[in-house]
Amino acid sequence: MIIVAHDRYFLNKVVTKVVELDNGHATVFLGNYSDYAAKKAMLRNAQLKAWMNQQQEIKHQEQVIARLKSFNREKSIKRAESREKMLDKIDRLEKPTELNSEIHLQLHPRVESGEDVLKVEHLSKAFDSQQLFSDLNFSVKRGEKVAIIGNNGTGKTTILKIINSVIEADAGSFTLGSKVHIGYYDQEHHVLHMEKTLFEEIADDYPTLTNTEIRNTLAAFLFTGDDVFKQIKDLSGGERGRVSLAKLMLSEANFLILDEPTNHLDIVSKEILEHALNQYTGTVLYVSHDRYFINQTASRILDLTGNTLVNYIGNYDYYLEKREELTRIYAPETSVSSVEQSTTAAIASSGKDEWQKRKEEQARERKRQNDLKKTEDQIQKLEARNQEIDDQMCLESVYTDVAKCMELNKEKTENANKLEALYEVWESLM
């Protein structure tokens, strides 16, 4: 099978290679999504540590053949001649490319709410007939990241309207605690208005803002130059969830309430998006399908079935652990047929083989990182001996002196003995 697919989760469960496609360069990697963004980051970081290495070691050398030039004798001048000519048969590395794609997104609460941000009770709404749910009552901590997740049509997204004012309930009531402010996220995009231009979006809300404030705004979510003058309604959906999730960045709010967040994102976003929701000190209440986003970001999930809510203190991986069981207890008349059962208890066995995997993968990567560090330092203390010595031969009263030369000669050749077998351990850690 060959898939195209942004559902990181399923990816994981079914690929067995990964093939990039990055400015025009197809890369393959072996393994599931997981080991790719692995490699993915470890690769970029080797080839920027070697660029930034040779870089250092060219400024090095510039510095030398600058240093022996200025003593203005015709031996220094000699071995700085015979440096840059060295210098000159470099293979320079190429600067591996900037990640200029990604979305700078910091979300930052103005001020701290109170213990308790959201307390829901009683809560219920139908639609003509169709009873979406009744009685539901939970409550939401100051710093949790809580997940709704469930079917199709089953009042998700209803519910956050609700929180949001911008739908009543049926029966019973929400109230959120002291200095709560609420960031809102839609899909639709209500939040938006579609006559007007990007810049007007941002200028009319946050009109404290300077042009170049809205601009670098704007910038951080890849709308440059003339691109701040289209029009909302011109914008694809996608677009439109960046200027959204820019005016949430802008918000400061303390509470994050979001409807399918990653709609829309392209992979790099997404995860730009979960490492700004793992960051950030507020509270979050989201509705989301992408169970790699949920995976990633929540700590707590909410199960919408059977008209109720059922509660996981975790992330996907324990929902699905233990999805079975708790529905049974507190949902009994939502029915799991045997097929997802059984799917159920594979994953759940999957996932606590890839918790186990993941825990010695990171004893491995602790272990390899120290060794890294170990070896650097001491490469590092003899390629700063060597440049010691290189400063002492060009001293007059050193390099006239034979049995001083042949002494610094010796341990400058012992150390790139050393250097050279230290530089390979070097390698093989990178």
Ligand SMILES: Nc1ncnc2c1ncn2[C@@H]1O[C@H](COP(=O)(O)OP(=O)(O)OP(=O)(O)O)[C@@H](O)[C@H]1O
Second form
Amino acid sequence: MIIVAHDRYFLNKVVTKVVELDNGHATVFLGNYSDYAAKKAMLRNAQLKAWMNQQQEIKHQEQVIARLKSFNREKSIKRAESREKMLDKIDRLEKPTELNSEIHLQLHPRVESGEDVLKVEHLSKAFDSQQLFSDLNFSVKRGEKVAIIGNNGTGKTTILKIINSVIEADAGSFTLGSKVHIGYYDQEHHVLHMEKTLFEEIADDYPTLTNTEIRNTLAAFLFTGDDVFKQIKDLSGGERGRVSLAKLMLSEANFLILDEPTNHLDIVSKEILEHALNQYTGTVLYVSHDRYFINQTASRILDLTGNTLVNYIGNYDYYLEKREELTRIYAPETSVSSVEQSTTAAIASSGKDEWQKRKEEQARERKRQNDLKKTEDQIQKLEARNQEIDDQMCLESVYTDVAKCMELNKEKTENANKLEALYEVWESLM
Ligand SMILES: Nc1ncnc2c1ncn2[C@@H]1O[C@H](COP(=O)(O)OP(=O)(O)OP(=O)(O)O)[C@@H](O)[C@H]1O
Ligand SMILES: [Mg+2]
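Mind sharing the form predicted together with this ligand? What's above is the form predicted alone.
Below: every chain and molecule of the assembly, starting with the one above.
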């Protein structure tokens, strides 16, 4: 399999080799993502050190050359020239670029909102005959970082669209608090205009910004030079994500509503977004499937399941711990059976092979237990028979009868050989 992914958990579980594309070079690392990250950090440090040493050496040589030239003697100039030749010949190391490839994202609200940011009451929505959710009630207070999670197609994006007045609810309402100013990052990037260039996308929304300010903003999201004249429609998924983040930053909103903001983002950018959200003093409501990201950033989790929302005050680890218990209480429609189903589904999706293997393993174990029992029985029988023989040999009627004695002795020797073999079998079975 060849996989392109930015999901650290997933890569760690699945891959055995990592091919990194960076700055036009491909580098192969054996192992999973953690192995790659560790080796990469080491390599980068070594490269940086080598580059800095070389820079220092070059600077030193240049100083010596300048000094020799300043003596202005035939001999000194000759020496300077030969040093210059040497300096021209050295293989100049490329500066490791990674440090410059990080986006600069800072999220600050321009004004503080009121204490109550959002109140959703009795919200319902259906598409045709498909009821997504009904009678949803929840509120969000200033400073909260709330993650909405749930399976594909349960209606998470739909909730965010309703709150952003992109579509209407069938019933119920939502209220925004005083001085609430929303910054919306939508999953499908409808807030971007496909025909516009990057530069126009920013300039049209923020007409007071100067050209330099626009260029600086875009540069902070790694769009430099002629990049800024690319059209949105030609950008990759991750690049569109970066433009949306740039607009989010400029909005200086105090209530961020984000629909899968880490989608397509590379790993470094995800970490920067994590950091920016944790520093952000405003309120955040987002949808995500990224377990790692949720765990780093959420203070509360809303699970959309069985047409309703189940509330977990904690991060993703807490959610995992409490899921079964709270689902049974607050979303009885999905309740235990669906939690169980999803577990069964997980087993099923981990492959029939796995299931088959487990069955075979169970059969093997049963056979082993059986064999063990049989062997022990045989050992016991033979040991008991030997004890019997010993007892008989003590009887006068037996030990005076040479023929009988020989017969019993023969049997005992045969038994000893059998026992030897049985014990070996028993040990290996154990
Ligand atoms: N305009 C529409 N007309 C008809 N059905 C729609 C419309 N918009 C969404 N749906 C349906 O509603 C359901 C919920 O969609 P939504 O986009 O809210 O899901 P989601 O929870 O965000 O899923 P995902 O995790 O995949 O992003 C889906 O089955 C979708 O097909
Ligand atoms: Mg969605």
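Keep in mind it's a predicted model, so treat the numbers as computed, not measured. Heads up, when I say rigid core I mean the largest set of C-alphas that superpose within 1.5 Å between the two forms. Numbering follows the first chain given and starts at 1.
With the core held fixed between these two forms, residue 268 has its Cα displaced by under 2 Å. After superposition on the rigid core, displacement of the C-alpha of residue 88 between these two forms amounts to 2 Å or more. A movement of the C-alpha atom of residue 79 reaching 2 angstroms or beyond is seen between these two forms when the two forms are aligned on their rigid core.
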